[in-house]
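The form predicted alone is given below as one chain in structure tokens.
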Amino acid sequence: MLFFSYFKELVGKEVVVELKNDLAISGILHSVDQYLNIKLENTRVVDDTKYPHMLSVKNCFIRGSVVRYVQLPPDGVDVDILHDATRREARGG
């Protein structure tokens, strides 16, 4: 629950999500679950070049299992924040 609260904080914020097949998608976070699906608003595909039928994506619902990893925003990684809920997580509480 550590990743699904921290990318709750995220909502609004401009994310790239690569999946497990190289495509990367830049997006507004819309909403995720707590299974880490994603859902992204007005979305880009970072190489439009080598997926030019993704250029008329504008929205987009990613499945959880096939995220290889999200990049945050520069201001949206508050290290306190995440200190904090991991020592949470590891008293188990």
The other form holds:
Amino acid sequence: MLFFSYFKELVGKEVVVELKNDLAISGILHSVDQYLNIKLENTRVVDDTKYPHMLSVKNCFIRGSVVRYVQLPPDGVDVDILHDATRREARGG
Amino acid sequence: MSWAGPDNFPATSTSLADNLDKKLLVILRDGRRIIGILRSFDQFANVVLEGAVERSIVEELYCDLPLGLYIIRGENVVLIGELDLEKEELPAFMVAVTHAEIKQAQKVEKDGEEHNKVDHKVQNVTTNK
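Show the form predicted in complex with its partner chain, please, the one above being the form predicted alone.
Every chain and every other molecule in the complex is listed next, the one we just looked at coming first.
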């Protein structure tokens, strides 16, 4: 639940999602769910010459199970709040 | 579980309901790209696509293979992208070819990749003395 809450805080921010098939997509985080499925808007493939399929795709749904990394803006996280939440989760969970 | 309408979803609920009856691009784990109209989905991201077409692309060549009505099991789904109908789906320089030609091009591309892999192996052997 912690990361679900954390991603909810990031809605509206620009992120880059790197998938397990090496595809990297940048976009604005529109929504996230309990499975950490991600919906991005204004998507742009990072290396778009290599992946011409995605040219006219501007919004996409990414299944949580295929995400390798989610790259965040440097100021996207308040580390202290995250630390506290993690400790609480570890204690109570 | 009652059927949730568009108003029932909280602000951050990832639902494919917005994409119903839209033309979508589905990328599968095996690398296939399927284009079709979303008719149904569920919480596992199983989807039903009507008028599905498999689009194969090798560099500037492409081929569309019609598939008909498809159910895709959610575990195979990587990404579901909404296709903007006003925008061109493919760059203008791309050339349509037959299924046989695209398969040949895919084979050539695959052989080229395997050849590169073998070269790396040979390099490792010589440096690990």
